[in-house]
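In structure tokens, one chain follows: the form predicted on its own.
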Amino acid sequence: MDKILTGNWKSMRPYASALDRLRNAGLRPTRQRLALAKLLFENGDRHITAEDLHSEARNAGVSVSLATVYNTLHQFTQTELLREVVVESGRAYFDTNTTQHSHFFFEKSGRLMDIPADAIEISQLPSAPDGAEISGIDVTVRIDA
């Protein structure tokens, strides 16, 4: 059994917050989802790639494949536990801060940093095509650093 999940995990207090998040999102709290949720959400807001989360999970003794990490991150995104931030083709981060906000992307280091929602003002948007509705605006400010 994984080092991070021993004993009766349903009754373990360290997992209470992760368990509540999963249940409130309508997700079944499998061992792997619970372990990944704990890793993702226990230390405040952050941006993480699937590969970095996979590495963290392995270091914590969680036996999980990279494919399972990707699937779980996408399930968390679909249920609005996470927000996916695509910075370029084939490169995405998962953001635990799901409120409306923008990002700085540091191109050389690959770091992603939040910009407060009130720091960017958009004065005009195009009309959405017929039958469509604008659901949100994602702004990524690229930094050459």
Second form
2 protein chains.
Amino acid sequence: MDKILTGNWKSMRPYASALDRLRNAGLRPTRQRLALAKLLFENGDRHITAEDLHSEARNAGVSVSLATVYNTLHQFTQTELLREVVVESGRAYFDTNTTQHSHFFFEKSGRLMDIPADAIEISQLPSAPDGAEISGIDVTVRIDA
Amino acid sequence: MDKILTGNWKSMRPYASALDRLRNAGLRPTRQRLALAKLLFENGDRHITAEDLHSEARNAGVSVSLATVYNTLHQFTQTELLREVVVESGRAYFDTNTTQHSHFFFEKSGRLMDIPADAIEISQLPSAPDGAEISGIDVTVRIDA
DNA sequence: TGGCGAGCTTAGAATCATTCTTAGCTTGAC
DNA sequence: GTCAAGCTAAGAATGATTCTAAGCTCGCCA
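Next up, the form predicted in complex with another copy of the chain. The previous block was the form predicted on its own.
Time for the whole complex; same chain goes first.
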């Protein structure tokens, strides 16, 4: 069986099943990882916190501990199934859209909304100091609502 | 005595003394606020956490509680003497440069470095949804070092 | 199919940054 | 100098996240 190991295989297989995603990421498809993957990836692009995913899982009848939700979110982030978005100190959001894009952040409600990559354009960028490597560019447009 | 009440008076008076800054912000110049203002503003542009400012103050022989450091940082942020920078969930940085600019964030060391406003250029921006108001645009360039 | 070890999950304790609470101290106005 | 409003402090409380240790599960192999 072929293994797809490139960093952004996901963009090539956006409709892979939860099971395939786990296999491709090299994670054992346990009951809780499968259930969380389904909640995350079978509902379109999502921005979610660990707490929220935890209660969503419980509401769906999936018994999973909060610690496992945290572990899983971090494993998914490391394997590029998810991206972590930092917009508020003290709360971590995880984004199921791992392609390059930016966000609106609604400060009062705490909601995130994607800005499509082509709606924002950075035409000039400084080079990284010391020839270090740029690992990402985050753009957040804060909305006072 | 004239009072300068515009939002960014600071950019007009970059060398105001700590005492003047507090007065202009409408904050009573107490011993601890003065000491913290001096540490913050008399050492060029800085990016600092509450913990770090607290220990810096203590090392300088200033007796101030951590709670007061937090209070003061927030009051300074509200009065636009400081700007809060969010780059890592779980830690808040405060920036003495309140003018529009972006940051390099060195993920391994946790250090921040200013990117001058003219070194980055956003040539296209989506309009805010629902005619809501954009309260800020944050650009962080993450460096893998 | 059964056994087994690595990897996973769990509950609860622990940690970390931050905020709250409450009582006592300062500051500036008069 | 007096006093009220505003400020500060210590420690308790909170909320998010991570750690710990003990017990399960998965899938490989005989």
